[in-house]
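Encoded as structure tokens, the following chain is the form predicted alone, with no partner shown.
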Amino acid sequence: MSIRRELFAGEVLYRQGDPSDCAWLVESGQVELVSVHGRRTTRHGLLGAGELLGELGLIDGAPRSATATARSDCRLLAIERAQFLERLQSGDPILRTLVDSLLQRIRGLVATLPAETALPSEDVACDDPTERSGIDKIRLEAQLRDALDAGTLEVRYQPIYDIAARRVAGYEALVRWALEGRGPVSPAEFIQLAEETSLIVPVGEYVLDRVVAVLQALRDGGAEPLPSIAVNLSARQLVEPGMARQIVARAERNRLPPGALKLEVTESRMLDYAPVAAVMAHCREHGLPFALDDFGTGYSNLTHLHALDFEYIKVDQAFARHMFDSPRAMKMVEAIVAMAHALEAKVICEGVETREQLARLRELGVEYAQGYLIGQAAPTGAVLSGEAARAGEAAAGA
């Protein structure tokens, strides 16, 4: 959970030797960093916006070496000691070694300083770009951090056309934010954001609670049959010790047939087969099918289809999206199509765009077509009202 301090002028945010505990970035207003070292005052100068007090602090725990005092109405955001060392304990083994070291030096160095010596601030204003970039990193885990304890992360669902039936037959959930003066975040920026840190675990869980609602309300409504909605977990999520366990029991708690809930799953280089594997069989034998999503982009790696049973493959949307304007991409369709059912699996393709496309995916036997032909994300009312599945069922000529 992020933490917010406001202080007003004169008061003292930590004193000289008092415990590190966190770092905090100054958002608005000024704070004075002063040290006492015998007789001898120090005043390190004012740190504004954008600036950060106490890093040193939050590497090695060490005791504060100076005061900070609001000089004017001030608002900080913390960053935990805790959150910071996951980021340091998950990066390149030399990286922190390297830390460490320049750690011990510089304390080191203090250590051997007279006691009258002046000593410089820990922290010191930088308007490096990366430094900057880092900050605003800061920044925004924290405000997903309260997007997620005030429930503001929107969830989407995208429609998925059943082929040969004809008609919508579920959805992908896909969740969304938006910043007060901002506006929208990129998916992929705060998805990231996310699987670098715990947080994709909440944000996962977030998700899922939304999803089982919708499909609570549409069993509820009556919806005959029900159409299943897909989840996204990445390869972190997957192999969290318990995740399994609170899928499954979510989904019998509220009695969800077989196959209404799906999970999808984006290829990764990081997949580790035997434990993914072992999710998987758990997921499946409680009714819980599985898609490999995105196939034949990003770490495409045909060991994921060789060491892991899925039920279905999503074709990346760039396939589709130039079956007519490339040959090559026409070609890649049919022959990841026809692995995916010499695989005995169902296959969705993404990003189909006109009816053109969608009649060649039927002489393909493709099973699932999604794209903004059948409709893009629809908030939750359309879906519950069946307006989503309407829209794109015409759209899409049925």
Ligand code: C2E
Given for the second form:
Amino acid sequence: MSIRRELFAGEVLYRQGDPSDCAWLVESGQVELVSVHGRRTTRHGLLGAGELLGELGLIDGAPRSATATARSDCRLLAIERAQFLERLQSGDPILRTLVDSLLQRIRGLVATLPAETALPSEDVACDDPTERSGIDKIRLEAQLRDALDAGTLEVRYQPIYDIAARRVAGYEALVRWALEGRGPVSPAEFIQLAEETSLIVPVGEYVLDRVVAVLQALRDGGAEPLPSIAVNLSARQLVEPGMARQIVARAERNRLPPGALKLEVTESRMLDYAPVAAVMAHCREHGLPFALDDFGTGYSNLTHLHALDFEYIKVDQAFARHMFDSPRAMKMVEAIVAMAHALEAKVICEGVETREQLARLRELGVEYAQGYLIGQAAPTGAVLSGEAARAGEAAAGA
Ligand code: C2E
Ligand code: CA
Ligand code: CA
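What about the form predicted in complex with the named molecule, after the form predicted alone?
Let's see the whole complex now, leading with the same chain.
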């Protein structure tokens, strides 16, 4: 949970010599830093919106080197030690060594200075664009924590169409975040941010909670057959200790039938296949099938298919997009379908936007289609009422 503090002009945020328990980001107002050495008082200047204070002590644990006092009414956001350390530890080891050595050098220098020497402020005004984007990230991360606590992330459901049966067979859960004053933030942006820290774990649990609740409501409402819902998981989430067991336990506790909950592996850096394979085997034994997401682009490659077992392969939307303008793309879709079928996996083609594409996929023996033709991600209500499925089936031209 993120901590915000509001101070009146004149209030002290922390005092010189206090332990460094967190750093602060100024959201509004101005804070002055003043240090006292012997009889000499040094004013380090005012910090305003978007500036950081107290970050050095956060990294090396040294006490506060100055007193921070609000000079106008202020709003500040705390940055916990873990937020910094997690990033430092996951960073390049060379960079880590550099940061350590720089810090030691600064602290060492300060220790050798005569008591009266003015200390440079540890907190610098920030107009470097890369540092700016770091501060934006810190802010975004805190806002994401708030959204999780307040329950304001929305989960939407994009229909997945069974081409042969001509019906909507399931949905993919896609998370949406409407940020006050900024509008909707693309999951492409904030999922990556969440993945850089352990925030991806609570985000995943949040989505899973919503999805299980929707599946239960559909089942209690007598939906027959019960549509399936696929949840996106990054490799990081998948191998998070206890995660797989927890997903399985949740499916069992709610007595979801096998196959109702599906897992899409979206990521990327599956460096070590052994733990991923073990987790997948555990989930599969308990009726949770896997799809390999975005196949054919980025990190979603043949090595994954060779090392791991997937029930479904999702062909990246780039292929559907270029099916008709590039004969090579068409050939590649044919080849991917043949390969998937040889591996006994079913194919879901993403990004289907026209009936022409759908007709061609039917000829190729692709099992499922997903895309704006069938429908965009719909709110829970439209899934529960069956409206999202009916609209999708009508648009596909059953
Ligand atoms: P994805 O899993 O590949 O999801 C499909 C994305 O393509 C979605 O974007 C969807 O809105 C978009 N899309 C679907 N059909 C069409 C189409 O016909 N045409 C076009 N142009 N686009 C289409 P979205 O919702 O912005 O999601 C972006 C990515 O964020 C997802 O890519 C997924 O990797 C990730 N994501 C979303 N929700 C979650 C989540 O709960 N957990 C995790 N770990 N990742 C998530
Ligand atoms: Ca996906
Ligand atoms: Ca995808």
